[in-house]
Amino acid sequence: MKNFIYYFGLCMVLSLLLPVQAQKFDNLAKTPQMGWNSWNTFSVNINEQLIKEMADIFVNLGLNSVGYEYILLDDGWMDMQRDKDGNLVPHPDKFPNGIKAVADYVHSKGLKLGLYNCAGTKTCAGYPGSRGHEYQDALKYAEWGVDYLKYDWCNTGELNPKEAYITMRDALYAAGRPILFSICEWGDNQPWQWAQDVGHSWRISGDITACFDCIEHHEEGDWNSWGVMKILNMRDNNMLRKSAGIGHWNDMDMMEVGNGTLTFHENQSHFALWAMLNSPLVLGNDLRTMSSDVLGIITNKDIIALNQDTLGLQGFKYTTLGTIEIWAKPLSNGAWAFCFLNHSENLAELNFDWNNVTIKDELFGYEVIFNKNNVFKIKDLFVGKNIGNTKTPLKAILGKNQVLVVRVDK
């Protein structure tokens, strides 16, 4: 009971200070966050040994050397009940040494630890949510050494989403430890209109599923999971682009690269599109058993560089030629990236003549002009080689759902 009184009193004091200082933490997510999340592969079946193995394999595979830094525990890490003082309790069988021990281990590898919770009374899997315990939970996260919070939206009743996320933002700030705040509200309440000052990223869709272009309906809850292309086309991209930028990103959800029915080319396309759109690059596969092909995709430094480019502009669809979509992205230092996606069941021939083409980013005022007096080098980013320049047409044969991703610069 004494602990409860202490936490309650501390939370009240902190809350009184909030009108003059509450905000999200600066200097986080200056580029989209990169990491691994447990949900897509393991659901609630997570434990201390698994997380330690993931931290080990992170380093052994060199994922940290290309930018990945967060190990994220999704739903199911906590016990089914809070303790007598109202504190969250790590599941005693899954995490017998507690979350701080896991955080310490992850930190010893040079990585950061993230946790999951929910704005409602219960999480989506039925564990204790944070409603009514926001400041208490934030203090506990800080005590444990947590670096990232994914905050879901199940069992929220009539809660106002903006205010609910502001409450947790303020609680995290009051607790004093810089924690990246990932809003997982599924885009139902247009977070791109209000979340820039609340979180570091916000989901724009429901959950992803491991297919390229499908919808998976869940009868038990009357909700859907979405394939890669369904998420890509779910919202107006220009509307989303207006809200995103340094420190606040549209989140297309964790990636399914290496999972389900995705082919090699679809894995490449999935990864490239998320990079072009500046979505957080959060892996969702089993790192211990993935193929060398998948490892090559997720560690491609040239593709990652598009996502982590310091200009911080989300890509846009420039045009469509037959079955080939052309996505463009302005980059720092006057460079541009282009993603040519053959979204079809059949082979498609790309013959893109750069000559006398002007591409404009109408929202942000960037423009690139290609002509005989303004020639750019072209680099194929998945091959990792220069393939000529813009004096001659770009030609390729693209298979089903295959991309050609190039960077053009002087």
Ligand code: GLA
Given for the second form:
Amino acid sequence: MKNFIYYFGLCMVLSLLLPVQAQKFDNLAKTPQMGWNSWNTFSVNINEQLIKEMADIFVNLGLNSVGYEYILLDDGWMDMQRDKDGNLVPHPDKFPNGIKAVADYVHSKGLKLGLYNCAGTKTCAGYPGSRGHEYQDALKYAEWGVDYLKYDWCNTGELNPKEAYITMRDALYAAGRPILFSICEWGDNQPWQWAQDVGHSWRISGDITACFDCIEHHEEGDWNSWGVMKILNMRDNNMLRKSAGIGHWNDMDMMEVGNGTLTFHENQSHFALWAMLNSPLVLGNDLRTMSSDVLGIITNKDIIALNQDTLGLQGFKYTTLGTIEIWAKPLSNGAWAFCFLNHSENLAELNFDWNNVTIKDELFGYEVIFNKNNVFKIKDLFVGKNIGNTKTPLKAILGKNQVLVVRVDK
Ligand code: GLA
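Having seen the form predicted alone, can you show the form predicted together with the ligand?
Okay, now the whole complex, with that chain kicking things off.
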């Protein structure tokens, strides 16, 4: 008994002396985060007026009613220098009323605000990075009412990535305001191996560019940006999907739906694939000028529901038939989604006989068998109609880079 009292007392004293165990904020990104980010369209050319307009149109178009939530300011929101006390300063011309005013405006619309910074000494566009100022910056974000931090990896020298991201995670946690932590180190240091408890999502690739299957080389700086298919195939999908789950997602980068050379079908395919892969759904187009076609794609509730399904399982490639890739995704309540992607310049004829097909998700132990005793209803999610059941083969003509996305339910 004496021993018990001694050890109990010792534990109590130690627990008072030891600092609170830092962690990432729970209950954020239980499904992949959804929002809009400034970078793909505006680069560093952002300002208070633009962000307010984006928040207005966001709500007017009803993006919030289909699940989009965050307005994210990427690189370029800061002044070139910190102040004399080492604080980050919003760019005085672009954000004359500071970030708190923007956050208040965004919050008044029922939305949330995100900022960007970098683990290095400078951001990728040359603004002050957080290195050596992590706790100070986290306090500022909390004071301003920020809800999301994208944290980049430029100018990091010999920094250890895991340590650097843990430092910022701990700083955010210590600042006390729940802030979603979006890791952006491009997959260079295998974040899928160490970031589950560090961030809520991690980028798996270098920057996206607005084409379906190209690589764009940037002479200055000698780096590449990547089209949709290049990102899709950049890593082993099984390796990625095994680490993702509720509260921590593989981030395939901000979307280019509605941008660049992407056709209507390619926009659909891009959106559907990001949904199937449980990537954060972060729009990167100009919401004020997008076409009704693009609006229809990004607000398709059935496609969004695949991404936001509470089972939280990333889709996988089941097989390829000719030029048609078949991606599968187990959903809650025994439903499944299938995305038939014709990755080709030419038309392709899909004729998929479900009968006696067994699809297994080996990693997570899900399986579906289609036969005459196990018949599923089929819904075409882009057309928005039920198209029969799995008793008869699924037939379609798919154009260049076109998808057919179906959900099968009992
Ligand atoms: C990096 C990131 C991009 C963007 C820019 C900003 O390239 O990967 O997503 O944030 O920096 O400079």
